[in-house]
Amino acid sequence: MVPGFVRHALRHLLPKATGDRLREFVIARYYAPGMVLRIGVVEYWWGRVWRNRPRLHRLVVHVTDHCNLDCKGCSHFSNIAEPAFADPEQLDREFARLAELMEITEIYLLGGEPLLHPRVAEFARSARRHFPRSKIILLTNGILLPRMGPEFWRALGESRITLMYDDYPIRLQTDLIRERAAEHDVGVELMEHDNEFLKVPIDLEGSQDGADSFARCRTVMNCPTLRDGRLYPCAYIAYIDLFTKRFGIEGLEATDLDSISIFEAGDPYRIMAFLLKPVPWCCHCDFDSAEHYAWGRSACTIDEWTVPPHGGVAPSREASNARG
């Protein structure tokens, strides 16, 4: 908490409008629940002074880019991704580097659908080896769980991995899944959606206020995402190339200013500072047009991620490809 005498002094020294903006800034950055940082400003500052390793709240890691469920409007673009598998050796090196830099409260191994990876058990063991105190979660849609062999379940149990599967309106062999998990002492959690998903449309023109979008994104999509040795503020930015490739759109590509290298950044607090502020790509997130929608199968058309121009019909995939 900010000491009381500091708050009292600022209230008397600063104009009310300035003080209100400063208060909102501090609350939004350091007190509101977020996926980057969940400690107070003083504790964060004190840790930096004493050269303590910072604590990142959440890290998202793709095991695969593609999926076997084709959900409408997937925020990771997995329903339009070509098959792509993470390299266990490369990710092990990236985990080792991150463990040198910071503590991480929770790590999500997901996709895409992680169970499509033939070496998925190796990712679980690698993550636990480098982060012995973190909560490590394998997030799956659950479809392939009944087919997974003993090595998979042993790896999760021995590595203390939490198995989380989505509550999609599909038929899952829930009793069998929980039976297998219990046999290997694997904790199971259910991610509930209440059959509602959030669409934050992509502004193809980049006309949004990036700082405002970032502030509103704090507990929505702002989950630090690791890809090829770089940290991105969210999966939208990390995997926007899947979207641009599918629909042949130029001008949406993420640049080096939209991510930070975990190998080139020597100071972990530089990484944290990067993740706590908007990046140029944030101007493409249209929160004013955000809407909730019921889960459904994807038609793989661009309107699943965009707002139709002038209230009309969004261009089809074929039209978008022709335009590119």
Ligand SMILES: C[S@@+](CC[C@H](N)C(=O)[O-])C[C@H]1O[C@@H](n2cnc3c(N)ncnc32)[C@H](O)[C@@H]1O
Second form
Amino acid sequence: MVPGFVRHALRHLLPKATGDRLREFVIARYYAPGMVLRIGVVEYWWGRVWRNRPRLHRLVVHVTDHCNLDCKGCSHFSNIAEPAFADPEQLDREFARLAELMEITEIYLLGGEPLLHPRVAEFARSARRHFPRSKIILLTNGILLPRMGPEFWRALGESRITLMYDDYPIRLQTDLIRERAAEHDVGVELMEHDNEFLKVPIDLEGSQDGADSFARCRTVMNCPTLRDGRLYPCAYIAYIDLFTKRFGIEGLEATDLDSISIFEAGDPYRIMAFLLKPVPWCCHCDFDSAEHYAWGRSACTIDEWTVPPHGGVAPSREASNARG
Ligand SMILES: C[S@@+](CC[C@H](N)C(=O)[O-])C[C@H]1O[C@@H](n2cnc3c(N)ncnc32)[C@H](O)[C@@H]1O
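In place of the form predicted on its own, the structure of the form predicted in complex with the ligand is requested.
What follows is the entire complex, opening with the chain shown before.
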């Protein structure tokens, strides 16, 4: 971990763009070797030859799409999502299928805000039933934690779920939260943002080099996301319909080529291979214009995800078609 005073000094000394590039490099090199695979090439191919189940590093799952906190530029579009609740029975079937196909090191139950789901405890129990050896994390903004009842805490404790909450600059009853967690033997972790969020602008015209975007995304947004029985490379693509619907944009939708069905793909190594490669939609991520900004409340305007002057202008049909 780079000490805080070094980070702060560099932030002041270096031009912003250089600082952002340096940070991207340090994170890629030392902190985040990708969210899909974290085993060596030899181990991967050995497993493939012997038909062992592959090991996915991280999986992200929405419990709700909407949230009770409007973070500016949310990368899951939760601040502009209509209320939407995952179906516990459906997700249970999807977890069962995934468990047949692969091992998963870390599973994040999030959203949206997962605590808005009245049956949130069931997701925790279901994930643990199917993945007895995974680290399972419930990621929340923490606002509703003091109001959660005994079944919630029991489910987290009995299912060995890690409770993670963000260090947003909002008032949280952290002493009470930690007390309740300790009573039920629930491990607690903090998601540290240092008051910073990341904007990777969406290029509405799709004029970016998708392979380059994907390579740079590996340490940033690339995080296998399960939605309705399909795996997407990231939440941006999985939930882009929330963005297009809100702003009335055409031609930006994800197609079947941007995700893979966990029920139709018989060979789990096909799924892993899919997740390790760029998808057509990657041409919409503009990493050259990516920037960090101070966490804040959303005004729900399109420029939270786009770069002017394109913000608000729908792409032409030709540009959409050129995307392939
Ligand atoms: C979409 S939130 C959902 C879970 C929960 N509502 C919360 O706030 O933690 C999941 C994670 O994504 C992070 N996140 C969302 N948009 C982001 C952005 N633009 N930059 C950095 N982190 C972001 C959140 O801070 C949180 O840690």
